[in-house]
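Just the one chain here, the form predicted on its own, laid out as structure tokens.
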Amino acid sequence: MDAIILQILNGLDKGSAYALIALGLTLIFGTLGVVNFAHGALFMIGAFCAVTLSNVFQISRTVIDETRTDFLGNPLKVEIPYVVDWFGESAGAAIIDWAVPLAILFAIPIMITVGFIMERGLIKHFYKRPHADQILVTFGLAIVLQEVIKYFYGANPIPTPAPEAFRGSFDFGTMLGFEANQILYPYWRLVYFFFAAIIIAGVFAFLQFTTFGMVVRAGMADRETVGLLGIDIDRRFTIMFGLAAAVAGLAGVMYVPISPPNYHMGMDFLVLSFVVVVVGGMGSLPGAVLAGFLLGILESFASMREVIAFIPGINQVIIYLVAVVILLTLPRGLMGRKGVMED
């Protein structure tokens, strides 16, 4: 039982970022039509966003310690970030500390530009081109900001902590009536995943609730007619490529302390999550965070050691044999709509 509750919380983890990333995708394909095969290297930009920001706390100046000396007796060169001259030290350690947090505020209006460039620049040249149009130069533009995070931050993982107080493990066990130390699990994973959830619940809302995001839903049902209406669709849809960005790219921020960043996890995501959105329905945005959470989980239990023995490398296809079945047996996917790129 300890077992089978460990790797649901595992999958609650994977799921997060799968169902983070497919629903800024779906985002994408229902109001502009466009297959974003890029939306991965906005994850991946998030991420370095939040080790830009711990590179920049931990930007020093040389003093020397006229306390403390070396084995010759010479006083000591010591490296004072300057946060801590400017805040004072507690106050300076505590920012350095809670760099991954903090970046959040740092991403947004740098995602959020990163996708008005990216749209208005190549993607709006390409909204009524054939959808392997589409794939082919959001590929490529992958490709390209993925060499230009790797010129810069090099090929190698680059930890990033999370703060301090999250370091450790939540024992879940004595919550549940198991014996301590049982049910062991880490407290940014759970972080990641409350995270997970307000930002997904934030996005419906938004949509839900609000006289922007009605406007958007009524678009993605019914362009033509909400522009015979006289409302400028066309900004409000760009304006919503620039939030899908910001959620890719916050779903990166987070993840930093669970996987050190390199320059190409945005493509180790961005498949699966394609095959997340395809299981979830073309334009479906409760599918994508359905099949999210669902093929997380059952990932999380293909990785198990009792299952590998049994079936070796099942963890590394049971996503896409799952696929395959839902598509077989649900061509649309679990939540997908009529007429939904089967032109």
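Positions refer to the first chain, counted from 1. Superpose the two forms; the largest set of C-alphas matching within 1.5 Å is the rigid core. Note that the structure is predicted; figures quoted are calculated from it, not measured. Compared with the form predicted together with the partner chain:
- Once both forms are fitted on their core, the CA shift for V56 between the two forms remains under 2 Å.
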The other form holds:
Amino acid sequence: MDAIILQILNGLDKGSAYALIALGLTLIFGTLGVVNFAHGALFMIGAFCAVTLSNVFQISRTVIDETRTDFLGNPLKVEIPYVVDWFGESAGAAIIDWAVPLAILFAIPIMITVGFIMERGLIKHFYKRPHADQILVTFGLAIVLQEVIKYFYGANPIPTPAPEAFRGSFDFGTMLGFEANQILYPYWRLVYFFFAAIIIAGVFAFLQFTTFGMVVRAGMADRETVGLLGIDIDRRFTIMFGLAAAVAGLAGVMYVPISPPNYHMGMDFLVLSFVVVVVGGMGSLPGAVLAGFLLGILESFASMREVIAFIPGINQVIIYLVAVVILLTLPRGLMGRKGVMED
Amino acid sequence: MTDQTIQTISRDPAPTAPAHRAKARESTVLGLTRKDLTLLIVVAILTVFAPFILNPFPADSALAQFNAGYPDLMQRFVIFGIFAIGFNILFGLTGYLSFGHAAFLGVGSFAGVWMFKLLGMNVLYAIVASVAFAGLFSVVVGFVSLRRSGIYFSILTLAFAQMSFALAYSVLTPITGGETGLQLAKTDPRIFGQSIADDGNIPVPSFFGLEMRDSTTLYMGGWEFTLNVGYYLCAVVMLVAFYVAIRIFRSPFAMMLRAVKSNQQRMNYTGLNPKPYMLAAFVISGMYAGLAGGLMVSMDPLAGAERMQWTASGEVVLMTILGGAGTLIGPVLGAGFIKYFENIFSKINQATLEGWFSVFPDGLSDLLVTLVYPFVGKGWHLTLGILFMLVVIFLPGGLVQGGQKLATVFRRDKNANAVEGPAADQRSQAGE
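Form predicted on its own done, so how does the form predicted together with the partner chain look?
Expanding to the full complex; the earlier chain stays at the top.
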């Protein structure tokens, strides 16, 4: 029992990442009808926003501290970050410590801008082109973005820690009445899960309860009619693209402490997210979220030692296997809309 | 369907179909029209003289690093050419975008190495086995994947390829060698050959006694040309593969595939079942990929699972699109182009750049080096990505279409417009 709970918990954080990326992909597909292979790159850019902010906070000036000496007896050089100068000792240290959560604020405008530029500059010209061309051009864009990041940040993963308060694990088992140290779960993963839940709920609430969201939903159902009503649907869809980019970017920002970002993390997630979208059903937002969590949890179950002993290698292929089975049995995926890419 | 003729790189205006085809039937050599025969002969001449053509700079000159005429790279040109020709039979004719073709190449490689281990070092065993096994594997994958089309087909092929990669990397280690790759050993049985060569080493791949790595180097003035047995074997196989591809492109079978591409529903309404044709195309292109894998291990008897990763499948997509999907020569051009970039362009380092720009004043030369450096050397992927995007955006017909456009400009021949127009139309019908 405790093992099962542990696996469900383990699946949640990866599932959250899948769900967030898949949600953005589905938003773009559902509104603009574009298959965006560069979405993984947006996730990666988000992650590097966090890295950048953390680096910026650590820009320091060097001061010679006369009171202390190094091992040769010379006066010690001390690096003092400017942030500490400006905000004082404790506040400055806290800001540096909280770089990753603060990067959320930093990433939102950047991601929305990147999304706007992408949509207006490139994707706009591909609405009328076939899906294969959209896949190819965004695939090319993904390569370009990934190489640009590689040029500036190098090829190695860059570890960026979570704030001090969220390091370490807490004992989830004792809360449920199990023995101590049976179910240990890192705090940050829990944070990630709640963060993802809030973002997902936010996107759904935005689409469901605002006038803007209503127009967008109407546009997803029938773009032409909404246009005929005198609503500038293209502009709203552009904003939705920016929003989807922001969702992917935020997923990336918060994922940084879980696994150090490198330039190809986007591609690694992209392939799986596409599988998630297809399993959930093209164009279905709840489907994308459901499939994201489902596949994340399935993946972590498949990596249990008992399961691997029973079916060797299953942990490597489970997601693809599920995708193949679902695609062949349910033409629309789990919750796909009728008439959306059903061929 | 007057757009048959645009499949060639020839720039003749397309005449009305029946008259043209009747004329073509009269004058066939090897079952090829004169135009296709010319293309085949041009390609043959280029491949045979490639060691000379690709080495235009003297060996000790500063530009020698742009020489691509060394055996290893030339082998890769033709092997990836075969891979791309095969991929094009599927994508170019039917519009089905497979993101998992590298799996067949990988299966072919593993089958090839196993033949070296079990039977003997004759490359014939490896090549035959790699084609056969890749064919069998593609029957299975194709049968399942072709039940869906569009993006679902892409995802299914991707899923199969990723599964094969993951399994080859972990569970199937006894068969695939896992992380280290599958290597030859002195203890291998090699029923029809020797386990250990006379000199005490592992024997090298050969074709009835001709060792693949044998080379002759010709010195002419400052130039050095290396003629390699392995390269010429690959070249002959490539020419045969190219000839078969031309025949396929000109066959009624290809007509059927193009019909599937332009409107599958109408095909169904006419009472034809397109599935067998699609499966045949898929298997043929899988066998081409297997052939490439078999040749790859014949040149260097080592197979690793990373050959099956989806990025490798992405590479062949890049090659085909860059060169021109649906054209005969395009994929070969694209493969050569990308492999040249990968091997030559990536070698340019900061010192080389500084050498080039040293003619300019100091400040300007530094600026130029800083501006150019991100795009060369290790950053060549960036250049490739940008180039690929430009091609997809502006030249959906790839480099071949680019060549045709240039030709139109230079010829100022209004009739030639008839050629590139339909070419673009046809490309834009790809995908769905």
